[in-house]
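Just one chain is shown here, as structure tokens, and it is the form predicted on its own.
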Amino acid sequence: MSEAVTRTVTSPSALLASLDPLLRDWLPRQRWFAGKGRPVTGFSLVAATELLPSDARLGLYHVLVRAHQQLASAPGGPEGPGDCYQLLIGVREALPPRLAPALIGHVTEGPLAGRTAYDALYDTRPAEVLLEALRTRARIGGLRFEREPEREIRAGLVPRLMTAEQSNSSVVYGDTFILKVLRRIVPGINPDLELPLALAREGCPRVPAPAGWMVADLAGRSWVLGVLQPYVQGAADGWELALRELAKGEEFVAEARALGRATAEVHTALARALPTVTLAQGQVRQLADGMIERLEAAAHAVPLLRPYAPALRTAFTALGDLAAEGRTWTAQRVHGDLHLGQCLRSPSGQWSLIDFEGEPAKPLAERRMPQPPVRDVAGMLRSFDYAAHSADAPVPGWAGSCRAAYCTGYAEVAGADPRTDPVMLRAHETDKAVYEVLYEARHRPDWLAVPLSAVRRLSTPEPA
């Protein structure tokens, strides 16, 4: 299976036409669909590859499809270029009851007429096909499956789909590996593969080293489709762990301090592995201007934010003023979307950082830009605040203790405490809180009080 196999679909336009009416209903309902609230006006096929023959009892297609949507909600509004999604579509005569949650729909026309289409990642056999392709470094049509040469991948590991809500899909193989299948994909170097590979070369134990990865080679460009990493059996993510301790009224200080150390270890390794840059007045002014633009847009969209906007703006102008006085900062590659849910604690107590994709809504080039390390710190500080507000019974001082312990742990490894740079820290935490206000107003209005409480605090900062 290591040699290239040509399995591009014979009539891709007919395949897409047969799936189109089903995808219009099914795709927008998926957790990982990015264009919610805007009508899907059509699909265009980027690539389609047959992984299991469609005339067999079970057929399997790997499909990259671009969903076209109106930019505005009003009918007849302009269309955007459309996001590209990775789909693994299984086809059967009928679905067994265990696959009912995977149903896409019953095909009524085209080459698959009379058969049932479903999300194949729910099914054992299609998931096995992906692992076998990675194990044998297969080439199938435009798909390329790679693995680390020294990493053994045993055959026959039993797969199971993780059903927790996430922006991608994950399949666990025999408690040995986890395959993260990216759903919304773009061409280019994906940081979710790039950064863990760089950290593995540095010998950083805080990030699981990739064992394999899936790539599509199309029109001279590569698209990263998925990453296979070791599965940490029995691990708890930081969010679940924090809420568990809060429910018991227990403190989280020791864990927060350990998380700070883990974050600093990753930052230190990334600074060794990849280039760093110096941010002088021009770059810092650009950074502050972007934060001001996001604040103005959020205040326009969320009236509750408007009374605080002038005070919040000072967090960003203060940063620009400091740069004008000659202050510089170092920027480097960072996690980009760090919070408690992106951290895993193994049964032995070891913390790991996962999911280096960055904020999926941002362009890939922006996600790969060097950033001040305090951006990750600010994300984690906001996450402690979210956890504290999510508890059924509030624990006074819990978030503040965690925030302090996290910064202390970070300083123990990095040699500098983030709190000693209060202007940069306040700017990034304010920027994050503004983003949260806009997100919650649009998606979870019941949670709006959480970032608004941070906005009130950040608009009246304590004197240095």
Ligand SMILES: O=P(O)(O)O[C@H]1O[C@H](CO)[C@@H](O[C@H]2O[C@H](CO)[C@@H](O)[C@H](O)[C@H]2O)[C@H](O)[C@H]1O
Second form
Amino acid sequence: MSEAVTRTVTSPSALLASLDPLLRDWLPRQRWFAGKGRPVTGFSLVAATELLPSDARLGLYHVLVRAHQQLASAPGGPEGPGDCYQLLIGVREALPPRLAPALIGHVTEGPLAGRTAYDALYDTRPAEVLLEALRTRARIGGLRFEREPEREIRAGLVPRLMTAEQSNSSVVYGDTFILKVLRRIVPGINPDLELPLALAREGCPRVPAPAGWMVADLAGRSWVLGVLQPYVQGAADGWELALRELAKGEEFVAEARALGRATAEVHTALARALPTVTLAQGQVRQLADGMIERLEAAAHAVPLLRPYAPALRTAFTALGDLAAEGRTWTAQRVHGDLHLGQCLRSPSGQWSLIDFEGEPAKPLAERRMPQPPVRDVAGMLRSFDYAAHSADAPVPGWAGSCRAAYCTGYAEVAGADPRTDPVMLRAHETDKAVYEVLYEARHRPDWLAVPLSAVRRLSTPEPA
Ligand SMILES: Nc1ncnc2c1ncn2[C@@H]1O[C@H](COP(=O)(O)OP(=O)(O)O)[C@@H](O)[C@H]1O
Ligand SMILES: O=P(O)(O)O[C@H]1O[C@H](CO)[C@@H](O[C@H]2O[C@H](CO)[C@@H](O)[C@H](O)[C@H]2O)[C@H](O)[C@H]1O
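One more: the block was the form predicted on its own; return the form predicted together with the named molecule.
Full assembly next; the chain just shown is listed first.
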């Protein structure tokens, strides 16, 4: 079955039939596979494009495949619509040892029988094909490769796949560019391209400006597949830096303040570039109701959260009460999943924010909605707390001084200190801590104590 297969692959159903048994085993094991824990019941091809001829020594397919899965982990349950994944599949007679980690499997049936399929992003030539296509603004089947007109991309930059644990896959080209290849893809405007592009066009220097991007045009809709940005050489992320300072027993207040300023610069530029709205009573109630629903779902999934749920809920009802008194707020486009790991510091000390995808599990429309900017502030405040709890030896007062310095830096640029709106801030910090409880329970149970300690703090009323 295929939704919209490009003409370049002569026999797409045979291609999928060849790969199906291999993908069933390989795909769910990938770090970026979003549907962990639910059995894959089958695949359907969304599009397939031959980027290098399959009869050559090295063949290369660009494949968009939908993985059908049961909605629950128990066998025999109902099926959901399934997520669509982007794969670059290389085929060779045999894999050289350097490509062993890329192995998908040995094909036993169909047109590729006898050959070996592998994740081609690990390989030099296929990664070069992508950069060359971006450089030359190629159109291949339904794939469109775009480049910012004034942006030069030098030919022949040497690629290397980043090996960090990621939600997507990134290839660095000659320490000059980084191409983020999105793995779970959705149709529509993608904030991971939309927001950095808007910020760059606004002249905001706090984000690496997109130099190019890849899109699939399918059945009248565009799917963003990847974004090429300048690579910040020698950068360290905020999480690494914070842990390094903590290990030395050092403060991080100067950096926290600079991060507050950088966040506010990004918010100010986003508010100029994209629409803002006023949230009145109805919308604030909706916002608070969404937070309550997330709390209930998290408490259902994580029993350790249940004793705190009634007290946490008051953070959300207080927000609704304030709106009922006639208080309004401005909402705008925000980062949506800001934490120390999303902040890069260049060797000259300049901070950039990356990864504007938002919380990947949320639908695109929700991720693109204007939100109170304090949402990002709350994410960063939680991150300082996370860092303090992850240190080998505790440094008393470390998180508190970072949190205060961050708000001070934010206020210096934005003109308003987030601490002057404690109800909105507490609601967002509580919502984030609840999200983290669920995230850690699912992905890193050893870390659950970190957000749970925040939950304890947030559920205890502040002394008057
Ligand atoms: N422009 C950049 N310059 C240098 N390193 C970068 C850049 N963009 C991303 N990175 C590195 O790549 C990692 C993953 O990027 P990110 O956008 O967060 O991807 P993902 O959505 O897959 O998590 C970051 O943690 C950072 O180390
Ligand atoms: O980086 P992602 O966009 O994939 O974000 C997810 O994973 C993060 C962990 O890698 C998680 O962040 C949480 O842990 C961080 C430390 O590892 C900490 O700095 C953050 O404050 C904390 O929220 C994030 O929540 C999740 O969406």
